[in-house]
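So this first bit is one chain, no partners, the form predicted on its own, shown in structure tokens.
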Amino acid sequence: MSEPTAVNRYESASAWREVDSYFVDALDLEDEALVAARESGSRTTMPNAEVAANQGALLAMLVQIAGARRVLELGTLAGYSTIWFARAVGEGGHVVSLELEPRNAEIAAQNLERAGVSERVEILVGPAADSAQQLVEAGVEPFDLVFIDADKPSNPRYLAAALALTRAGAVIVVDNVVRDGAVVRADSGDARVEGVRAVVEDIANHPDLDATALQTVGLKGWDGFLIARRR
């Protein structure tokens, strides 16, 4: 699960390319409704940047494994992940996904429709820290799984909030925890490693918290994800 962008790209060797379609195209993970939400990143502010496939069947498969039937998204883009999301938790569950910005907002929300799940979804558009401090506030019933895949600086805030916002049991996974092995570099000065480094000493010092964190590579290059659960 990687994040690259315009600016910033992950180089994926041809073999990690070859290896990821043919095992999506082997296991046929993705339908029409798939594939026009990931074309559609195209026209978002990140474009590329959603997970692939076989790392959203991955996702939506450690929503079926934990019985979640709310889960919590910070970082939408185009809705790719979220169909991911709503189709697992199936009907009565319920996705709240955070987006910064509105044009992508629209775009996922077209997305959502065109799945057959936008019943399920509700987005929140704004500065996704706020969004989840409003849940916080409102007293929301707490969700079962939250993925954190928005701006990498803000993850020590995002998981405060993700633990605001779950109870026992609960999975918690961050995203882009490897980019491209800067993980490792203390004094990278990459505010985004600088994000990913933080939480991962959050996660590890918290008495509640159990984790492992995975390396990946495939069509979106060399990354990689943690996951959490509470105890």
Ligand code: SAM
Contents of the next structure:
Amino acid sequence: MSEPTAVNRYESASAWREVDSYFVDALDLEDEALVAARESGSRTTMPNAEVAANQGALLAMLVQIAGARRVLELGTLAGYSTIWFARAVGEGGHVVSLELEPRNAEIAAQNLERAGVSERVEILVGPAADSAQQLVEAGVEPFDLVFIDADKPSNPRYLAAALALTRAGAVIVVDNVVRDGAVVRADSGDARVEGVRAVVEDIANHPDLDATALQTVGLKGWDGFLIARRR
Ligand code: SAM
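And the form predicted together with the named molecule, for comparison with the form predicted on its own?
Let's see the whole complex now, leading with the same chain.
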């Protein structure tokens, strides 16, 4: 039998998970509040759908690199990524997170309380498109970073909302844009893949957006982030 090649040695999901776990432990990325939030995901309507710890740390770093003080999140779940954002914006910063399911919002509120960041976070319960429209109508101060991580078919609507709620220099991150590679299948018939491809097209056609997309492997399988910035 031939020696395993570099490719097949590293392509297994278990190896990806092991490497993620190594970095999360070695870099000591999670404290008790984050672990509790992650574990509480099992009580939500969408268990195991939060970002991995090293992804949360990346999002937090984007906030800090961008100097973002106001973050808008679409898709709260148990508030795991919300905690990363709330810590990254620091005291005086503000996070608004939009969540459809009251049960998830309630669990998230408990997790934010435990993490000591409730005062900087507002969770708006209801369809994210409606909540975002209310924010537009209320004329809220623009956000510096938007994280789109709710129902994927609505990604193009969420991009439009993000554009209505940000100004030049703002960062827009879209999660789950690879979907086990399904993103390349134009004829997938999967509304989530269509939502990703449509938002990629909208971003590419927008005159004021620079963007890139990165594949990721790890605890969350094979997926990726799209990162855009308003000129
Ligand atoms: N951002 C979270 C994290 O990393 O910890 C994970 C969010 S999870 C992938 C997606 C969330 O979006 C779920 O909590 C789901 O209930 C919510 N959601 C689904 N459809 C929605 C909608 N139309 N409006 C608002 N939230 C929605």
